[in-house]
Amino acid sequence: MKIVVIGGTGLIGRPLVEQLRQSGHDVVAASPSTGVDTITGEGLAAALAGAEVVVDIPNSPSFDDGPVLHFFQTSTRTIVEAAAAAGVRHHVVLSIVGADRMPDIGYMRAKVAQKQIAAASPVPVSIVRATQFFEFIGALAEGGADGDVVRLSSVLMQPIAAADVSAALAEVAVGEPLGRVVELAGPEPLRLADLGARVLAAKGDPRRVVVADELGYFGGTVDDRSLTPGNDPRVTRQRYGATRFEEWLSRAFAA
């Protein structure tokens, strides 16, 4: 089948295309840098022409709350429009874990916009949330980075291997349309703080890690719940989300 993958040159669209490839699928890499821009709606309807399925996996270059908000309502109404005048039978749409549980942080009220829209769409579609990824702790930490210490929260979350995500969309992609919610989870419920300290270790990083829970979460307040699976956690029960994040950051750091 065509499959048309918003985003299909980043972190979990290049990997997810060429396993939609080796499968034997027909599959269109869709962002700026290939000719397809979601918020002009360039090359969109060409990409899409003749596809049964869209993913839809870009980000926001701009994690402000008014840009990233209007990214994600932009991004996916066009892609909602252009997908139902071509005829697609089934929109696969990436969220997060906890989105509407976060309220006050701007990216989360983006994506529960963009969720939305999608469920509001004619188009048949899937909604899969996924936990943070472990490539994004180190950035996280950064974030948190206060002279010779990093300060993170100590929140509990449930991170998950980006290439366990990318394999879990394509399974979903070229399934039936599942008409709501699943989530995808890794293996192990960790702390945010400790997670940032094994991620400097492994780095070979000087700085320590100091618990700040006054911090929260992107400035957001968080609790144990915001940041876990509650009601499907699709990956757990399955094959998807067994990499462990000790595995992943030997392999990630080996050099």
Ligand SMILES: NC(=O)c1ccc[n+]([C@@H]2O[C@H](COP(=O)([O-])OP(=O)(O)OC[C@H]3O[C@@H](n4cnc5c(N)ncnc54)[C@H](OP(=O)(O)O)[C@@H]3O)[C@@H](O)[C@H]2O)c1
The other form holds:
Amino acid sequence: MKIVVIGGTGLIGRPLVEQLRQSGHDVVAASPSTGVDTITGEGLAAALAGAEVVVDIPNSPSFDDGPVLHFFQTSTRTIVEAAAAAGVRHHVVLSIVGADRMPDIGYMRAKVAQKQIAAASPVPVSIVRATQFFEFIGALAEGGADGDVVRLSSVLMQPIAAADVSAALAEVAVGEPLGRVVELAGPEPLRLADLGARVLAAKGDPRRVVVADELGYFGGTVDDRSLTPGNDPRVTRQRYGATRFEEWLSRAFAA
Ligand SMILES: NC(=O)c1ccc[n+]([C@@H]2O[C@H](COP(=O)([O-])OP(=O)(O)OC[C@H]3O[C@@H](n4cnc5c(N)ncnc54)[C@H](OP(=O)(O)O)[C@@H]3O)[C@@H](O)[C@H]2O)c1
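For comparison with the form predicted alone, produce the structure of the form predicted together with the ligand.
Following is the full complex, with the preceding chain placed first.
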């Protein structure tokens, strides 16, 4: 079947496109660098012509409050309108575990707005929420860089390997629309400060991590239930999210 992956050149998109192609699908990796822009609408109708499924996984170039909200609102509206016009039968959206529990974080408000637009559209939807990707921990650590230390909150997370998210999305994309939320999380609850210290150590970075709980997450207030799935029965525990952080770390920084 024809599947369009918006954001198909990104961290999650690249392996997803590859996996779907290997399964024999006709896959379009749609993004500005391939001539498809969901803010201007450029190239979208042509990309969606004849498609059955659209996977909606672009990311905003800016994480600032106003621009990120504008990005996800505009991009999602443009996608649902074009998908409805093209007769697409399944819209798969990637959101974030706990986004609705962190209303003082602009990025999370933008992801909630994205989900609401998708849920209200006439195109049947599957909403997949993932926890933070292992690959994102390094960027979170850099956000706390302060001279020869890195300041990070010790908030609890349950991060997941990006490859595990791509694999789950590949299965959702070829299935029937779920019409509900499913959540993906990695196998272990771990603290952000510890995760950051382990990434720095694996990179041979001499900076020390200093616990600074007052920083919260992206400047917003969080507690140990904000970013973790807890005992939420929606989490697909067994089939995806099996890669452990240590296993990923040793592969990612093997060189
Ligand atoms: N980071 C996390 O821990 C986390 C956790 C849960 C969910 N998520 C969600 O996962 C999704 C994918 O994230 P990612 O890390 O794979 O992103 P990424 O690596 O930053 O890739 C971003 C993708 O978006 C595309 N893009 C940017 N502007 C666009 C536009 N105007 N129109 C169409 N495509 C555009 C980029 O295209 P070009 O390559 O052409 O620029 C690229 O393919 C995001 O929606 C994010 O909110 C992230």
